[in-house]
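Okay, so here's just one chain, in structure tokens, the form predicted on its own.
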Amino acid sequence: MEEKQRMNGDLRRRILDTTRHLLVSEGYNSLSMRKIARAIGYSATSIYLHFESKDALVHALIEEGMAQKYETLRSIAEAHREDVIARLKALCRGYIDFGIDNPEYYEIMYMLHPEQMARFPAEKYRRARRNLEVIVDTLREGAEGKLLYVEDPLVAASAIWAALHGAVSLLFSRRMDVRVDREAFIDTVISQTLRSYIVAPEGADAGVSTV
């Protein structure tokens, strides 16, 4: 029984990994259960034993990527729980690093929008939303401690997310001016994005940022 479970687990992993590669390289419309089956050397029936449809496969990949990202952000938040500002900066960097380090997952999670794909299930969306809530909670804590100017933590977190996503998307495109240093670009995106939220230390000149 254990050997059968291990083999089923290995097959499920192969199906997901193969689907991820095909989805990014060939697109949603070209993806089919038969094509996945040919790529892994199994029958399409074997895939249907694990996933009921192509969309179920894509949803599983999105959920998997979101779970990995959440563990990354959660670990960052835990490591900086005593310093809200450092935590917020580290979360921003963690978001960008996750996208750079996991380009296939990131593209499927945030850049794949086929009109014909089934809607992402509500229960999976609620779990995925934890990624944003890590930033929301940090902004709320900073506002309550008078360390951050934040009127609506959810709106502010969404605005920060948009800026970070824009940075990852631009890095993905590889169309940035070659004179721009990548690390300097990332640091500047984060500092400029957070500048308006951070309360300047007492006695500092107006407009001075601690980012």
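On a predicted model such as this, the values are computed, not experimentally measured, just so you know. The term rigid core refers to the maximal set of C-alpha atoms that superpose within 1.5 Å between the two forms. Positions refer to the first chain, counted from 1. What changes on going to the form predicted in complex with another copy of the chain:
Put the two forms on the same core and the Cα of L57 is off by 2 Å or more between the two forms.
After superposition on the rigid core, the Cα of Y42 moves by 2 Å or more between the two forms. In the core-superposed comparison between the two forms, the C-alpha atom of L194 has shifted by less than 2 angstroms.
I've shown you the form predicted on its own. Could you give me the structure of the form predicted in complex with another copy of the chain?
Left out here are the partners and the other molecules; the chain alone remains.
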């Protein structure tokens, strides 16, 4: 019985993982049930034993990605409970790293055409918003402690999100100038993004201080 369930779960996992790999290597557009089946060495029909439809499979993947991302951000926030600014930096870094490490989640989570994603149940998007909340909360806490200068935490978090998301996107797109060092780019994005929110310590020269 337990073995069955493990077998069962195994195939489901393999489907999800294979799908993720295909998303990375070929993109969402050319994702097909047949290709997934071929890649795992099963018949296409078998996939339907575990997922009701292609949409359901992709949705499961999106949910998984969002959950993992939330877990990542949440644990980063926890690790830097004491230092708001360090926490914020770590969250930014974590966000970008998550994108780099999980390009497949990234692609389906943020890069699908809205038309295609309309079918993703609204309720699940609501849950996805938790990810942003982690940053919102940090900004709010920093503002209260006079460590951060934040007018509207939600707007600011969204703007930060935009910058991080853009960075990940560009890294994926292979359209960046090859002369740009990857690490320097990431550092620059983060410092550029956060500096405007960090209240400069007494006597500091805003133009020079490094984040």
